[in-house]
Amino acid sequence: MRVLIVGGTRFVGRHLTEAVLAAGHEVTLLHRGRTNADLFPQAVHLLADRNEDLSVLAGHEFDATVDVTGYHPGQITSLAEALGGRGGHYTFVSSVSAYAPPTGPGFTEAAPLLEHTGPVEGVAVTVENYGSLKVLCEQRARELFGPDVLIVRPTYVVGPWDPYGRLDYWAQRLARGGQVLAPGDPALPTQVIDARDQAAWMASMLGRGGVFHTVTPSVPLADLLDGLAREFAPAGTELTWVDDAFLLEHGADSGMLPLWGDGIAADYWVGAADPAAALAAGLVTRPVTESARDLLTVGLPDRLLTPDRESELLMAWTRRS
């Protein structure tokens, strides 16, 4: 197949490109040339900013298009117009953030979605409107590419080259041992997906439609961290659970402490999506400890909690307790 990947050189897109190439397809990458532009010399590289001018797509025809970088419905419209019906089957990477706050665990792909309120055109993507804009993107995709599009809704995507260091942080922090600050509610439902597993599955789904959660089975955050501790932590490692209110009061957020939901009650069940549909369609997920093992020596983003800041928070928590 001739496959166009919009993005394709950074994290999720990078793993997808590797998987699609490994499956023997001809790959064209549409990207700005700013991140890992020297990767994948065997692919055709079309350099363009999708928010400006997509004329580089003129004259190209594809059997499938996979959109990894769509965040605003206007981007879906401009891509469809530039392809002019030559894009083939369309896949859109969305998010479980598209759902209205779930009321319990095990919600399926038929659960209610968010409704976007307020203006759309020219609106910047923020944490607050990210999910509802993804919903609009999904709707626009069906309008312009047809009802048989493939919609992929992951939760936390982890693995090599994750720019947010979500699983990387916990693997390395637990491997250091000592007193480890664990954030929020130990029972918080948590799901991840290794970007490599998602990519392999998406490559196998080219040309197929539907809506799917690409997630591992849900587990309490405590179980996930305890499993990593058993695998990587030295003897004497202690998890100290610090509650949401205290962390928020002291300026912490999920950018510093990955997999923590910032104590937002409405999002409590977001990490409890039902993976049955994707598993039945062939999704295979590796153990989280296997994903983590590949992340023990990678560099971490500066945004993550530093040892000094962790010590300050733990001392303040001890004094308050």
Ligand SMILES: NC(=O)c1ccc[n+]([C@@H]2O[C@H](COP(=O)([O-])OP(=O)(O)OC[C@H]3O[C@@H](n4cnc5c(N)ncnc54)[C@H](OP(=O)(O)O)[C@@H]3O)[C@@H](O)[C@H]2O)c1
Contents of the next structure:
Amino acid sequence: MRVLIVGGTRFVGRHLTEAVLAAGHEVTLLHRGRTNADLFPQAVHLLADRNEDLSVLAGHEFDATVDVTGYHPGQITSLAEALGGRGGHYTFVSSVSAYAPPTGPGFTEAAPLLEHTGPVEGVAVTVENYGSLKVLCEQRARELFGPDVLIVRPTYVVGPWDPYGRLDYWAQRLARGGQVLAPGDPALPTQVIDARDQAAWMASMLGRGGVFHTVTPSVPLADLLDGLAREFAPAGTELTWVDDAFLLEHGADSGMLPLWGDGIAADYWVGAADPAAALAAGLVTRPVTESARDLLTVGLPDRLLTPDRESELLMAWTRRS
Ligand SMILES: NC(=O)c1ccc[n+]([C@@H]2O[C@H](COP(=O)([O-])OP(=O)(O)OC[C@H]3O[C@@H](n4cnc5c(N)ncnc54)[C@H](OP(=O)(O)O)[C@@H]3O)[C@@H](O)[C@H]2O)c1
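Structure of the form predicted in complex with this ligand (previous: the form predicted on its own):
Complete assembly follows, chain above in first position.
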């Protein structure tokens, strides 16, 4: 198949590009040439900013287009216009953030979605508007590419090259041992998806439609961290659970403490999506400990909680309690 990937060089899309190439397809990447532009010399690279002129697509024809990097519906419109019906089957990477809370445990792809309020095009993407903008993108995708589009709604994506270092942080923190700050509610429903598993499945779905969560089965956050601790932590490691209110008061956020829900109540949280549809469609997920094993020695983003800051927070927590 001739496959156009919009994006494809950073993390989610980078693994997708690898998987689509490994499946033997011809790949064309559309990106600006800013992020890892020297990757994938075997692919055709079309350089363009999707928010500007997409005339580089003129004369190209594809059997499938996978849009990894759409955040505003206008980007779907301009892509559809530039492809002029030559894009083949269309896949859009959305998010479980598209759901309207409360989601409830085991919610399916039919659960109610967010409604967007406020400006749409040109507006900066924030935690507040990200999910509802994804909903608008999904709607636009169906309008312009037809009802048989593939909509992928991932939970937290983890694995090599994750710019947020989500599972990287926990694998490395638990491997260091000692007193480990564990954030928020130990019962918080938690899911991740290894970018490589998602990518392999998406490559197998080229040309097929539907809406799917790409998630592993939901577990309490405590089970996920305990599982990693059993696998990687030295003897004597102890998890100290610090409550949401304290963390929020002390300026913590989920960029520093990945997989934490930033204090959102567990029954409003999106970490309990039903994986059944994607599993029935062939998604195979590796154990989270296996994903974590590959992240023990990678570099971590600066944004994550530092050992010094963690010690300060733990001392303050102990004094307080
Ligand atoms: N990470 C998660 O936990 C998570 C969870 C749920 C959903 N998602 C979704 O997964 C996707 C994120 O994937 P990723 O960033 O890792 O994807 P990626 O496809 O690996 O990287 C982003 C790509 O987009 C290109 N790009 C960025 N801005 C562009 C523009 N204006 N015009 C053309 N190309 C542009 C970048 O290259 P250049 O910089 O060279 O242009 C890069 O190739 C998003 O749709 C996100 O909503 C992620």
